[in-house]
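First, one chain by itself in structure tokens, the form predicted alone.
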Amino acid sequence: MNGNNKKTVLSGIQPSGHLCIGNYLGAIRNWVALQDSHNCIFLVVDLHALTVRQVPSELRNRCLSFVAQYMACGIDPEKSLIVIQSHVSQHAELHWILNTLTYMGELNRMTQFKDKAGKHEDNINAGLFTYPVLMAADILIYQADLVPVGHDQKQHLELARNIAQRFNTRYSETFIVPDGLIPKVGARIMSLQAPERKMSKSDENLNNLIALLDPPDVIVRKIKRAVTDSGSEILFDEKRPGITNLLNIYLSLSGQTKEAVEEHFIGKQYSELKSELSERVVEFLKPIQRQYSELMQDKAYLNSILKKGADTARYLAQKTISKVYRKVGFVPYKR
């Protein structure tokens, strides 16, 4: 996969809640768009899971549900690695060693830590707080030249920049520093029913979301049900954010230009947007869940192309854990 001058982007999502239309049109449809153009490594972060209480066999089959769904949404394992995290020790192993590089006063900062340990107060765990060193051992192992992020991943992306920097200035140039990779295109859909918050694929109450999955009358349920604004002319207007997140799902649908899409809606009501959305919205998840089906039906291919992902992301993270163990001092092991 190095052998080609092509950057390696790494990017994942943590196997919770409900992949939904925002993971899509804010990363997914991104990452589809990228798999020409680099080397991609899409990641299941499993391990990243374990920091919330799981239920076992629920946590299995969420990771297989996510890899379907990474599928059917166009993520091809001939032109990308796809790979659940556990299946590569060397995540692990490379986060201790990040581990002993990373000041408590940095994890201190970390607003997300601050964030989910207001959420489960009594389960704030050590993984909780450290959850940022794996998340650059996740990136530095691959030696990742790009990372997609949002907003709310910039503080740990810049961690991870500092960390592979101060390794490579106390033992040698190591790591490669990733750069951030802003998307020229990507929605930040916001919840139906909270719109001044981003819509999360974890949100307890699920008519805040539209999952990929969600049958036909659910989309139209939730859509109905979702909060606009006083007022009565359908606009793009930060002051108006539920009418404007409204717009840009169907923007982001459409492919249309802000212009047409106002145009479009001029003289309508709040209700004929809603339909008109809810209508677009299932026509762009059938094939989407069409797809999934089929994958799902098919556990012996899915575990095939988990194994070809595994199997390349460990020859990839064997070479940086290596290099690494031989810099900081520890007897190479004989085989």
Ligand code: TRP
The other form holds:
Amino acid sequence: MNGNNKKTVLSGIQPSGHLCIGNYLGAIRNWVALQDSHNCIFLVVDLHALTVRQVPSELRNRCLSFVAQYMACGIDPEKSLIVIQSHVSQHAELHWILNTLTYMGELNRMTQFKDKAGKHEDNINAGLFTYPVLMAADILIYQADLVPVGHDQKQHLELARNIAQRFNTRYSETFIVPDGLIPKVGARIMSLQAPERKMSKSDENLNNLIALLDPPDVIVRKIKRAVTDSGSEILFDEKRPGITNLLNIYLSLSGQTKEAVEEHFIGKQYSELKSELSERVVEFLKPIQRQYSELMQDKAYLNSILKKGADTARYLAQKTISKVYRKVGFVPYKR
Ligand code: TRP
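Having displayed the form predicted alone, please output the structure of the form predicted together with tryptophan (TRP).
Expanding to the full complex; the earlier chain stays at the top.
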């Protein structure tokens, strides 16, 4: 790590809800592809998860489960660092410093804060408000060059860039100003019941998402219930978001072209698309689920991966925080 001239890639997912095929096709699949050409760090951002109420035992299990799912999807701990955010205290340390460089007005403009505040009216805590600053700390602490993010995180990434530039201007060049890596391929996977919205791992209605760990009968049932549109032709058509979403999932898993997929379904019925799609999804998830089960039975191995990830990440993060503390004028700790 860092002993080469590869660029550093950093990304993370909040451990809430159920990792779903939207996460895989929109993010994790792209992470897997970056592992050889980049120094990659993939986080499970448990500090972020506390911005909504959590059941402690469930949070703990979910974090480990997410780590195992990253690995089952192809994140290779020999190539990449897999890190639980709370294992590296420098994230929180940098978060504080960056908070003092972020304006209330900037955070007030964050659309995700407004969304989330609307959804959790009984728990609009300060953490929810400064959430994007912690995300900036996640990125800047490792001097990441590239940050794969979905559309919904572009505003947060822009804030991270602004904060980095502000620090650099005020205290001299310190942080790499990261670029977003918005995937070229990979369609946005939408909710099965409400295809005008993104498929979300935290959706309360589980029929809206296909979880990576859903058993075959559940997948078949969810796809059967997915909304389709009026008309009967099976074509990619923006005006028919339901059918287009199912086709996009099929397309992403088949590796064919749009034209080939449309051709394949000429003259077929929605029910045939749904059953073929279910089969594809089930087959695709089978090896992932098998590997996941094996990993979850070997907690000692998982913990060793996390230890290695945290040890290397701490080393990198400490280099940055030491520099930052010196630049802002803190008294150095001398042994
Ligand atoms: N906020 C991101 C999300 O909700 C998760 C996240 C936290 C993240 N820290 C990050 C993503 C750093 C990329 C880089 O999806």
